[in-house]
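Take a look at this single chain, the form predicted alone, given in structure tokens.
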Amino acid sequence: MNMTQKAVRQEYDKIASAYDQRWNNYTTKTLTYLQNWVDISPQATVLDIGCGTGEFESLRLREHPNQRITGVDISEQMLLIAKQKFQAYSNVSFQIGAASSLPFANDSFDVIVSASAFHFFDDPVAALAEMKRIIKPDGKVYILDWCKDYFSCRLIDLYLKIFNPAHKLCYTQKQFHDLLTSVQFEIKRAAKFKIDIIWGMMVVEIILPQ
């Protein structure tokens, strides 16, 4: 595990017990937007990269209680909370792992989701390569993250680069799309939105070229 991964794990292990309460407004708004934006079949097998305490799973299962979802995260303490929430669901599981070396076989999932985690990835190209490896040929990937097109996010990005060793990089929408196409993902649709005066977000649906 490299230094960035260790920093991310340490930060989220430390705040895990207070995370849901502290970030409730942010996670509710961003994940509700994502849940309304995605096009996921109730029969699809879903992987949530950077799942944290399982809040996307909560939203998804309210509408589709039989959805098969696997969550992966680098923080053991966040995963402990997620596992407690869904111990009654045999169709939901959680595993520890980093985005750049995912513990799954090739062509394992119909859909991959990653929300508010991409700016932490120590090696975004490796993470995208892993997504390509484990997504089925006709699968879909949804990534939601901060967008540096918004001035407030530029300030946050600058602040975190100085003061938070867990933070890696925040992208403009163009930079992000250029990165996605450089690793041969095809952008199917994309959007930008603000959830409040601070947080500006972007979301994208990407697929493998047919």
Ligand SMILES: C[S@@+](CC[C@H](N)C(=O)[O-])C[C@H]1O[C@@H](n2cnc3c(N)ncnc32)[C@H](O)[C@@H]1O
Second form
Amino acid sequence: MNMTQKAVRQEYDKIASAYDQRWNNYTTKTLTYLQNWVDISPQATVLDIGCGTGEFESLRLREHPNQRITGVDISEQMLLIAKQKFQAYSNVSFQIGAASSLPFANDSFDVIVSASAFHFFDDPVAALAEMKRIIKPDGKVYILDWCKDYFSCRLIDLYLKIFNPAHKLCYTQKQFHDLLTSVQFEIKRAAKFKIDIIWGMMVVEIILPQ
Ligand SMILES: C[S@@+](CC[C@H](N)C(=O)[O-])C[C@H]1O[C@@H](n2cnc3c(N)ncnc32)[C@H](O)[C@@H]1O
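Return the form predicted together with the named molecule of this protein as a structure block, the form predicted alone having already been given.
Everything in the complex follows now, all chains and molecules, and the chain you saw is the first one.
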């Protein structure tokens, strides 16, 4: 595990027990948007990269209780909280792992989602290569993250770069799309939105070239 990954794990292990309460407003708004935006069949197998405390799983399972979802995260403590929430669900599981080296076989999932985690990825190209490896050929990937097109996010990015060793990089929509196409993902749909005065977000649906 490299320095950035260690810093992320340490930070999230530390805040895990307070995360749901502290970020309730943010996660509710971002993940509700994501859940309304995605087009996921209830029969699809879903992987959530950087699943944290499993809040996307909560929203998804409310509508589709039989959805098969696997969450992967680098923070053991975040995963412990996620696991506690879904003890009764045999269709939901969680595993420790880093986005740049995922513990899954090739062509494992119909859908990948990743919410508010991409800006932490120390090696975004390796993370995207892993997504390409484990998604089925006709699968879809949804990535939601902060968007540096918004002035407030530019300030946050600058602040975190100086003061937070866990922070890696916040992208403009163009930088993000260029990165995705540079690794031969095809962008199917994209959107940008603000959830409040501070947080500006972007989301994409990407697929493998057909
Ligand atoms: C802001 S939280 C978002 C959690 C959840 N997706 C949500 O929307 O509530 C970011 C999560 O990404 C995880 N994470 C960051 N970098 C990671 C990496 N390289 N591999 C796996 N997980 C990572 C963190 O541990 C943390 O749980």
